[in-house]
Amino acid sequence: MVDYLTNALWTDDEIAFRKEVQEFCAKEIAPIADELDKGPYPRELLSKIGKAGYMGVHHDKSVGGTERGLSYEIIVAEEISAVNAGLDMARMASTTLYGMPVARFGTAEQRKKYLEPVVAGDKIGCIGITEPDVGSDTAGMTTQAVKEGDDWILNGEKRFITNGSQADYMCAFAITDPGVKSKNGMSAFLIDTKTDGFSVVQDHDLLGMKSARVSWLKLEDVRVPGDMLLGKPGEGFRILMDELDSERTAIAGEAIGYGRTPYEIAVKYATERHQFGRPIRAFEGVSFKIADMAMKLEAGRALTLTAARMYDRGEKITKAAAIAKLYTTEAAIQITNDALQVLGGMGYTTDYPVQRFLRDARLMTIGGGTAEILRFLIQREVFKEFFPG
């Protein structure tokens, strides 16, 4: 990997950490990157990632993390995704999508029991938001939790849940007060997936992200003890929104990885491949594609780091995270598609992993907030800034 312009934006420790993660990926992931997409689910590899400390860079030391912050999480996300995107999707679903709500809203006892083993890589987590009829409109959630004594009884379905069939724990969102607007009547719960009534309907067969498992789940009279309520009753929507900002920033980091490897492959191929008596890099139809790829990667990395820095300072990042995710995920699709075009027929074969990265990248203008929803959020935040109150 070559040095990038945006190295000027990183600290020496962050640059050294990136090299450390790259060495881990080269040793543990790269040799089996293609095989991972054929299964089984890489639980043992996720455990290795946890033991190396890469599940816990943005978690407190009290739960086994290193408290380095989201700026380090996006480094991990980029580097693992640059080798195998689905693997990092599984890792991030566990440590960020599931982990951050528990970290920021859980009690000390909840963090100890339900987060520490996830950070260590011994357990897998997932987050239950999306439903068969609820995607971008999270306020339309229909899963309900009814109080029964000290317990809660949950009923509903969750769909497109990363790690769903593999998870030991789920952070599930449900309506606890249907008499008010769902933004005020939603709560979050920690569920042990071995609990009676929790079942897997199916794992979805996806176009890409084959290393992960994305599942359709059913909750039928799942009894959740009162001490597994996350935060306070009615606080679920706030927890959900808080999680999405960190998730979107981490996905932006992943998207840089999806694009980076195909870009590097295209640069090398354009130099080695000759047509009409010269390397194809000599033709503007090819070299201008390379220029566009480089530009998008540099801009995307800077946008992503900005959002991460703001988050680590405790600032609101709804707009910054949306911008970073929207730009990088759309750029990753363009970069991987252009890289395949540079390789021509070879790019369409499985001899090169470019086609795998293109299939993987395509998901992320949908998951974690569609491109359309992110544009809505960005313009909303812009108008709030210009016309507050």
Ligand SMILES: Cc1cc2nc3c(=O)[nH]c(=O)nc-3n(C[C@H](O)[C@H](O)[C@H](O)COP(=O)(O)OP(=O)(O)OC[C@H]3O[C@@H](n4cnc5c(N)ncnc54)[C@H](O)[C@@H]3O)c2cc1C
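Basically, rigid core = biggest C-alpha set you can superpose within 1.5 Å across the two forms. The structure presented is a predicted model; accordingly, all values stated were derived computationally and were not measured. Residue numbers count along the first chain shown, from 1. Compared with the form predicted in complex with this ligand:
A displacement of less than 2 angstroms separates the C-alpha positions of residue 327 between the two forms, with the rigid core held in common. Once both forms are fitted on their core, a CA shift of 2 Å or more is seen for residue 39 between the two forms.
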Second form
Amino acid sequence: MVDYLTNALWTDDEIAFRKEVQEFCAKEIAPIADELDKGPYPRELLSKIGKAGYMGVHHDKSVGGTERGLSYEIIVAEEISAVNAGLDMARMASTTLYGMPVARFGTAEQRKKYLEPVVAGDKIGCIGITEPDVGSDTAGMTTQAVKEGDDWILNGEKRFITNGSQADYMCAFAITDPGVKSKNGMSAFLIDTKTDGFSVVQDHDLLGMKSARVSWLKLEDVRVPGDMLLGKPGEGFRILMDELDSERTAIAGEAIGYGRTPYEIAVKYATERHQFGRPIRAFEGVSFKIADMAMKLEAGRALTLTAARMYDRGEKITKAAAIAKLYTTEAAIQITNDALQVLGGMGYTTDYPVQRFLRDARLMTIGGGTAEILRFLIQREVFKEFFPG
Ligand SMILES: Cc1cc2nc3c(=O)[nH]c(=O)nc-3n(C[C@H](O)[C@H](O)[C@H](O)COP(=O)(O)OP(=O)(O)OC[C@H]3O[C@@H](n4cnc5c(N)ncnc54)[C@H](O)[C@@H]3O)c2cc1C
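Now that we've seen the form predicted on its own, could you pull up the form predicted in complex with this ligand?
Shown next: the complete complex, the earlier chain at its head.
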């Protein structure tokens, strides 16, 4: 299965690593992939993924990671998502969405206490940005944190938080200085979810990603010690923007996974299914769909690896990450939808997981920056390149 995934862009070590992750997924996840869709995923599974080293490929050795970089994280994301997308959404929310802000802006003590157990898979993290009245316009955030002695008191609501009801720790964003623009008045905090005042309003009932839990949370006078501020006061928006670049690249990796399995199923089905005395792949209406799927997967993988390589070299990837995420997530919706069409009526049954991948893929032009917002970002970066200053 691995052969057609290898090309000139990947190193030998990355190819070997992909094979290793595939073997893990085949043994530990594939046998329960459909069962997982009844959700939520068992905690021990995340722990197993952590013990196998797949929570920390892009984290430092000092916190138990392997320091291999984002190019390896997109391999893990693709491989796990190719088996069960919701499980990877939960894994990634913990290790990348929560993990990267802690890794890049946390103190050595914060990383030891709040990141190391997450990389090991023993604790679960989540990120709290979105609120009932604040989605794409993150700068309009209303959750407030007020200083009281050395502590901060947080009040507000966070909606659509992946892992929200399962997490041990949250990286939460809140306004600390309402007197200035939120780009300078927002801060990031680490919260222990067992703290008084932290509560789950409800888990959302979702169309897909059923193996994950996505929650609406309330923060009522949650007292956060001063040493759980992440970065400096007022640095929250910068931390948020930094996080989104790695998140979008990793989501692009996932999106290739959502598309890949339905594509593989469609290729086999088109060969085995006969109508009008021949395999349905003999009809261009079917085989050209397969061609489009293959093209989109290859192009998406190249775009995603480009963004990951740039990130690993320390380059700014706002545009590259937005392009990779936008392209792969729109492609994943088209591929899963076309694959379902190739399977005809069988595609609409739960005998095949194609419908599950279609439901899962549908999320990703929404979460982590909608397609509209990404187009806005890409054009903004393009015009900046042409007309700097
Ligand atoms: C399953 C799931 C998991 C999630 N996980 C997390 C998580 O872990 N942590 C977290 O903080 N958030 C999470 N989110 C929230 C997600 O990031 C937001 O849903 C997303 O950013 C969009 O916000 P919104 O849903 O409020 O839509 P809105 O911002 O209200 O947008 C509604 C529509 O208006 C469009 N629109 C808005 N502004 C513009 C504009 N300027 N130009 C053009 N069109 C525009 C949007 O593109 C969209 O089509 C999750 C969401 C879901 C559904």
